[in-house]
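The chain that follows stands alone, in the form predicted alone, written as structure tokens.
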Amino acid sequence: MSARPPRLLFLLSGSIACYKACHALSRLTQAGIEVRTVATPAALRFVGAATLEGLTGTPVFSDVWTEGRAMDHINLARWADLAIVCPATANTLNRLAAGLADDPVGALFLAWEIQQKPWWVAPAMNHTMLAHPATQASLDRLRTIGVRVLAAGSGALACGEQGEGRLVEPESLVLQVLAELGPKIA
């Protein structure tokens, strides 16, 4: 009997960095990880549901009110070995830290057994938004409850400015996920 593949819940929020997240999704599925995606409505303005479904082979969860999907926030939280919000916008980080659950990302976060399984966030935003006291307080709050915050990169940002706030590079993200999931799945 062969072991089941590692299971990753990949949640996207609305950022131009969604295109980089798609590169990571592709690499992770090619590496044999079973991936399911969750996308905010804003994320779906940057990459379509068809793209995410094509990369993972499974439908995207994007609306808690879709008929037949009312329990997806519970079922997906139990299914996955690791969850990562990538890209994690300032809006999403602040909403998670506040415990808001009126969208699929927030509902999944509150249904997640944070002390038993890892939940990661990969910030992506303008450097001023990242440095803002509200965002920093939210990141501190998330760390306090057990969320792993991946380091944002520094350099050219989509807005044309320079600074910290770039999404972690897809290759680095893939290596980190593989390191986390690889040894845990027998």
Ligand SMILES: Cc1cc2nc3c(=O)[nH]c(=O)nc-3n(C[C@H](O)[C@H](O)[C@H](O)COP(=O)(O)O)c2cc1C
Given for the second form:
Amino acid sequence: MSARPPRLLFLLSGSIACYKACHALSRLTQAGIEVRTVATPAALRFVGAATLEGLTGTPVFSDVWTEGRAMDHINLARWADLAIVCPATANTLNRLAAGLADDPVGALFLAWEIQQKPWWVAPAMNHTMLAHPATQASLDRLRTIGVRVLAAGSGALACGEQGEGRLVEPESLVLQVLAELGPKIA
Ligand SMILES: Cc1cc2nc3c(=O)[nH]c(=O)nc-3n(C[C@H](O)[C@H](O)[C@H](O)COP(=O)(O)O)c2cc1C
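For the form predicted in complex with this ligand instead of the form predicted alone, what are the coordinates?
Following is the full complex, with the preceding chain placed first.
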């Protein structure tokens, strides 16, 4: 058993569900998990860098050109035991499936040893965006690569429509992460 706390890389993309992800982040850090956050520029329009730093105790990584963090697109991939993109937008899912690496999320995905360590995505979007053949093809591609796709919930969506596309509920996410990392909690 490892003597150190389990390490979670928590990557946010630009969905209205970022506030729910913050709730999960709070619970996960309280559970003793060491968390580092990564955010796309769009995600930072939904939640502030100060919120992410306040919840985790470390600054969010959002730009590969940040001074002093020149190799974090590799280092964070080596550091973590589990990575989860939460919320995962249609845009980010399609970009990951295509192997694009011009932002921290994409670069970390390619630097991640996908056969050795789990990478999860938690989609959150409008039901039509989720059902679109482009999005579904990307999810299939990601599953083939070895990514675990957490099931989106059904019900009322932020856009006012009903359907599948709600971010997994924070409580459920926390339980799934604890089940995955629990054996590492000393
Ligand atoms: C209010 C608002 C809510 C949004 N919610 C979502 C969402 O839940 N899921 C999604 O895929 N895109 C959503 N978008 C669109 C994304 O923010 C947009 O596609 C963005 O380019 C995603 O960038 P990223 O994947 O790099 O974070 C939303 C946009 C706005 C303005």
